[in-house]
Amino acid sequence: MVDKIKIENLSCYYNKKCVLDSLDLNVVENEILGVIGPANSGKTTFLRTINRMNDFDVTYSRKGNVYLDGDDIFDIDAENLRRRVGTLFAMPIPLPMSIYDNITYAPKRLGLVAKKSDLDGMVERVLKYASLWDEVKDRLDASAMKMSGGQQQRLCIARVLAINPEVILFDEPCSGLDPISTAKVEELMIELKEKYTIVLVTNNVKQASRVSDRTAFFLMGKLIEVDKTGKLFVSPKEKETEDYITGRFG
């Protein structure tokens, strides 16, 4: 197994307050990681040092070492990166312009694709690989401010597959949706990972348990473990994650 994200040592301050400390973990490539754990326990902003949106929060420090590849992200180039690391938020946020031109918009912009015929197949490719392109491919010039929530969220997984990066990141993919989108972005999930590394933050227990391959719990800040996952659901080696995976709190 390969690790396609290491990091070191990284604790997270937000004003000078840590909210990440001392964090040792790996993602392996072509794995879900699965991050569970209750709110502020430094899930999300695991995720946003990964893609290094906390950047624009004048309130963030960090000390530790994010490794992609075995280059340290913040040498990387910030666009450069967002490219290799796609993400997706967890409510779908399509821009207001037309389903195909949602597809197209970062591709023509970072210079990916230019012909229009590239760009037609491009569009086909990404929405038939988010399990969208039998739904829409007859209005792809409508609104995708029209498309139902889950629709919009799968739309927003084609937009991240369209700049062909290496690792997904998923914060709460599936917070606002249906059961039955749901269960249509678990099935994608685990789908992409046999061509990326995904790593997916929730709050679903199940969800988790369902399509990570290993998971890590983080309470107040701190990794409490990781595990592959079918263990740590069914014999976790600390008392607090056997707590929060049956329910006793969180």
Contents of the next structure:
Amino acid sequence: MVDKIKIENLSCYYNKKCVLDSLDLNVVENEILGVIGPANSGKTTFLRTINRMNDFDVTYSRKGNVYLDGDDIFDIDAENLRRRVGTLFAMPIPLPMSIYDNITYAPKRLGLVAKKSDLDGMVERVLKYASLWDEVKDRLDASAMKMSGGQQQRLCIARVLAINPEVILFDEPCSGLDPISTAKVEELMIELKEKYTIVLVTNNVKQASRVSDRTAFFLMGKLIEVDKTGKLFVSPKEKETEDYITGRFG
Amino acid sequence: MRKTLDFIVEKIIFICGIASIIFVVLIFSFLFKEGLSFFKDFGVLNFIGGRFWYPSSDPASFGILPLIVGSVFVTIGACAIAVPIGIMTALFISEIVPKGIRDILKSLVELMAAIPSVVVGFVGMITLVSLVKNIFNLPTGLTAFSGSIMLAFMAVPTIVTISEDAIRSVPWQYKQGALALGATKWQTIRRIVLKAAMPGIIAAVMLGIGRVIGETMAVMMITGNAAHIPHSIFEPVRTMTAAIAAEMGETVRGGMHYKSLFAIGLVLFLITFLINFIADLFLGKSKNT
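Form predicted in complex with the partner chain structure, per the form predicted alone context:
All chains and molecules follow, beginning with the one already shown.
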């Protein structure tokens, strides 16, 4: 059990308003850490701090430390960090280009792959991994905007895999998907944890219970409880957790 | 009662809508009629290919090649200056500058567009012309180059405002997606933002070019108004618009000279039409991919 990400006493603010309060949490290598909690609980802020997407928000400020493999993430180049920590957003947003270019965009920019033949192989590999290859292999040059929502989300997963990150953050990855696509994405996440470390933020409590190894419950910017998923859902230590997972509030 | 009101409003809207189309058709047919009768007398090739514009000598020569070359020189020069500056300014305003300054900058640029072209022309005549003359050591500062700079100055606001709108309407999610994949800010701007905003930027450039080609006053005051074929951009030229504006008052109504000016108008109209058409082709193309 190696800690991949270690968060120490992290507090985050928008316009000085505290949205995440002295968080201590660790993410273990090759696990899926589920993060659940009602709206305004700080889940998304938590994710956007780990991949430093919040750097773009001028009203945002923070205290505390986050380490990735022992490196302070605020000392690493933001671009470099985002290469190591891939993100999947709630809304699947393909870039406005072809399916093929969507996948090769980042590796090309980052200089990960040089030769055309390597690119082809990489595209096939990640599309197969995201179980999308069979559906799109004949139309790789078609615009990614014309795919269905579920396909777009899987394309986004393939796109993240193409930069070969160490950690993948899923930000409510199934909120816009039908049950069948959701099942596919969940299956995929379980496959992916063999190679990657995954943080799954979700509004869907059941999804967390199906997929994650450990689950953390956030409420009003505070971490209420984190434990093995089986334990947290069967015998939560805190009353708030119990109320939330049984649907009594939130 | 409500039905009649509905009917009336609908008809009024219909009339307003169709009015602009009718006006365009009317203007075009008027130009066409006057221009065609001129072509019958003088010949299209002699007109467009003719190297000498001597409308009032005897025999008169109505070759507009000098005017076309003049317009082309000034337009290309203005675009070469205005397009890069305009797009970069738009990028700067929408992507780089902090929010508070952005609004100030944008309204300043829009204010720039509101300066009447006569004012631009005469400020340019006083400041720019002598500057160009001294810097390049020319016999006169009234050149195509000075005209290009002045027109660029007038086209920049159009290009900036419209491309800035296009750039700003690129969904944040695109940028977010690219950034989250580890792209730098500049890579994101170049590959995603510019690409997604391209139809709008092309439209902005085309409108800018339209403004440049059609501009009359400033160009007449600054380019020196010599209707001869220039050998470089540092010589005086006369543009098609300037010829029409300067000479229309001196012509005999219904005479050859008068009709030749309409024919120039027709040529101008066709050129602008062509530019719009090409722009539409580009826009259609980028929409399909």
